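One chain comes next, on its own, written out as structure tokens in the form predicted alone.
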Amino acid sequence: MKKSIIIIGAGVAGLSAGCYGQMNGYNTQIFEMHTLPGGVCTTWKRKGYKIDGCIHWLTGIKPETDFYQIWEELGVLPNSNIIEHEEYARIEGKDGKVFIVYSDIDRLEQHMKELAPEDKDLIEDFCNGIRKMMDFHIPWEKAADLFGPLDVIKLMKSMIPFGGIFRKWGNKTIQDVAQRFKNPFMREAFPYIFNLENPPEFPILAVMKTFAWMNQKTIGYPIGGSLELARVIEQRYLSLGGKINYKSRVVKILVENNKAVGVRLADGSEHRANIVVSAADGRTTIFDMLDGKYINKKVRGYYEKLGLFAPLIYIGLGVNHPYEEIPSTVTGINFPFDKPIKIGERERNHLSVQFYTFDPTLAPEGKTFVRVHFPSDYDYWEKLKKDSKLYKAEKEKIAQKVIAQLDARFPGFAADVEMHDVATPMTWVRYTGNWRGSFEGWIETPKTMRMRMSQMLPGLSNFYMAGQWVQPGGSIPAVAVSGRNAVQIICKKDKKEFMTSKPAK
């Protein structure tokens, strides 16, 4: 008889669990308290306009190069139409200087050199790490939680060839090496290379490899956005016979002589299972669905300690303008505003702006959808939320300073806008049950960025977690990974080959 696995939530996590519970003969269902599927990895519909809420660029969408192997076994490629951007920002100055994040790295290299001749050393060494980076391959096919001594081995001789790149970066952020420019322009316009406002202590290895996927080409944005590849990933675990159970909130988790045996929904119905695995939130699924139970002092140290992504203002615009003009990018262009104005709890000097020329499938014809988010205080918008006035003044007044602000830069825009929506803090906290809003979990840093955190609690038998709660750094290949590691090791304790299939072309 097959054993059965209940999955809580239906995000890429989640998904990517069902899919390889089935195939390795498994009966597997899951429960998704929303209506859809994809988790962070959505979009939502505004006065005839789609808000994509995640996908800047996937990771590993050729042949021979990282995750493609995964995509490929989760349905996503080759079939996904994907656009491959030359360029992955744009950096503007007060003084009308622009800094174009080109992904060709020679030319990203020729144009830095330009801007800044006087740190012709410093742009140096960083593009040759970004191209030593090209022939670094992250570990993923395997979960940390099945290494072995000669795993370990094996790793460590695998980073041999990388040792003078990780000593000369590994303990360096964006910011260390943002003010090591002589360049005064340079110096202001680093730390947004990656489009992180001020961000604290991102490593530059990361930012690094990054870079490196896309000079090799190897990201690139699926048209249709974050809900469409959620809905390619859930008919590829349909087909698979897989089931889904929507608008089903899992409250607890079921557990007997600390064995997790199913789990228990917020209508009182309970559902019974061999084993569980939640890819849900992991401050909710440790602390409430199993009442903190099963911790330590290093699970307990997580959530007391980890800093998190700062959780989103995310401000979806519908404007009735093709603006043909805009250059495609990754990530949008970075302007500085002419003076400081207060958006939010905070005051701001700048936005960064996304024009989804790229993608038609987002607004009708001969219009476009325009992106701005930028971090935000969770504690503020708590506060906030308990007034409901308040709440909704705030989000109307912050669209229209950005529109303002939009309008500004890029004259006339503001009479085109005809569709605003704004989403906080509290909008993830009530869509996902994403901890303090975070949108992508612990935040990568140069201490954690080679952490690795077991998807298994202490105490607790036949449970699992998944998601972007069980390794820093999130992002959508992340998780889909960690769902897949799930099942992994779910074969290894029940002594099963681990099996993987694609779907027939």
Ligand SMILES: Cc1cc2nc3c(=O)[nH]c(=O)nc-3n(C[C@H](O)[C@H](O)[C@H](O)COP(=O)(O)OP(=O)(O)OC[C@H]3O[C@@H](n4cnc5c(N)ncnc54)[C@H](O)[C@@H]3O)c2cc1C
The other form holds:
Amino acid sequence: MKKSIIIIGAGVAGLSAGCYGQMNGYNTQIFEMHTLPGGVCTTWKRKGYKIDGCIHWLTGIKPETDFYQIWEELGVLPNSNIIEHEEYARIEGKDGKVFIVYSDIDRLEQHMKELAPEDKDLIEDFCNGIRKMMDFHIPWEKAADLFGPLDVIKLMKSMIPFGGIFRKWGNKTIQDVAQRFKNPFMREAFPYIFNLENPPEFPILAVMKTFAWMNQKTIGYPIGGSLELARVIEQRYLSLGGKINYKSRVVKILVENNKAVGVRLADGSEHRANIVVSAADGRTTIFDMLDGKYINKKVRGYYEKLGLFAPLIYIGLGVNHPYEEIPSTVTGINFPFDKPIKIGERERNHLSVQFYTFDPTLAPEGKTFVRVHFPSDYDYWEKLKKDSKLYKAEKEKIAQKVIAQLDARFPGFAADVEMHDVATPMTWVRYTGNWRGSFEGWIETPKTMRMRMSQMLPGLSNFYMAGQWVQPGGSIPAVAVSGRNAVQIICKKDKKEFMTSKPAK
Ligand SMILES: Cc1cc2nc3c(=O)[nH]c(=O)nc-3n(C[C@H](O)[C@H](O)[C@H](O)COP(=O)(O)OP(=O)(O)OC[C@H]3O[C@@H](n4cnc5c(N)ncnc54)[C@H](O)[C@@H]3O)c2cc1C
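Let's compare: the form predicted alone is above, so bring in the form predicted together with the named molecule.
Time for the whole complex; same chain goes first.
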């Protein structure tokens, strides 16, 4: 008889675990508290517009590059309509200077040298590092929990050609490199290259690897947005024979003799299986669903010491204007304010805006979906949420301030706005249960970048974790890999060969 697996959460990690479970002959079902697949990888509708709440880029869209295989196996490629951007971002300065982060590395190098000739050596070093990172393969195919001494030796050997680059850049953050520019504009603009939220500790090597992928044209945006992408993987799972139970919040993982045997839902019903995989929020899984009983110093340390991606204030705008002249970029245009203004809990002096002119499915014809987001403070929003009037008023105030800033930069903007929507860290908590609203789990730093977290918990058998809480830095490919890895480990325990398949063309 087939063994059964219960998976908690239909985010990308849970869907991936489900697909690989089905491919390997397990009877799987997913329990998802929401009514939709995707988790944070989602899109919502407002007044004829679709607000995309997630994806800027999907890595691995070119054959022969990292992660391509997983997208083929999950049915995303080669059929999806994915576009590549020629620019990663634009960062504007107060004096009219613009740093264009080109995807093409030669163009980027030339442009940076034009902007900051005095930093020629640093720019060459940085761009040569990106070129070198094109050959660096992320070892994603085998679960870290299954690594034996031979795998470690093989991995170390594969790293030898990159020893120099790791020594030079491995411990450096974006901020460290920014400080080395002599040119004042570049010193100010450089930290915004990952303008998702400008995390100062973000490892420069992760930036370099991303730009290497950009140059290789293996990063793209799937037309239709995040929910459409999740729907494709959901369909793949269903076509493999999987079952998804929506509106099914898991409150406890059932354990007998230190073995996971099933789950209890919020409605009190209990469901049993041979194996349980949690692809839901890590903290809820470990401390609530399992009552903190299966933990050691190391795992506790993660939850006490590691930093999180700051949760977001996320402003979606529907604008009755085509904005055809705005260049298409991965993350958008970052521009400075004339003077700092308070938005949410803190003063801000820059804004990053994305005009989704490249995805016509998000707006009615001739109109544009526009998105702005800021990192924010969870405690501020948690407190505010207790007073629904104040909470709503603050969201409205933020929308109006942002629209005014956009109007100053793009004259006429405010008059064309016909929809606005503000999501806060509390929105993420409500929709996905992610701890403190963190949208991508543990923040990536030079230290966490090298971390390999186990997908198992000490003392508990027949239980595995998948998703961004066991993959520092998160991201769609990383969590899809973690779902695949969970099934690899399960197969190994069951002494079965791990099998994969691709959908028939
Ligand atoms: C604004 C934004 C931009 C991003 N941009 C990119 C990008 O450009 N490229 C990229 O690769 N990545 C990006 N990411 C990150 C990436 O989307 C995430 O790291 C990844 O999707 C997380 O997937 P997950 O399955 O691990 O977790 P989640 O998406 O959080 O899924 C967890 C699922 O579990 C469900 N759940 C939780 N608790 C329970 C329970 N008790 N019972 C049942 N179900 C439960 C939730 O509802 C959810 O569906 C972005 C994220 C955001 C928010």
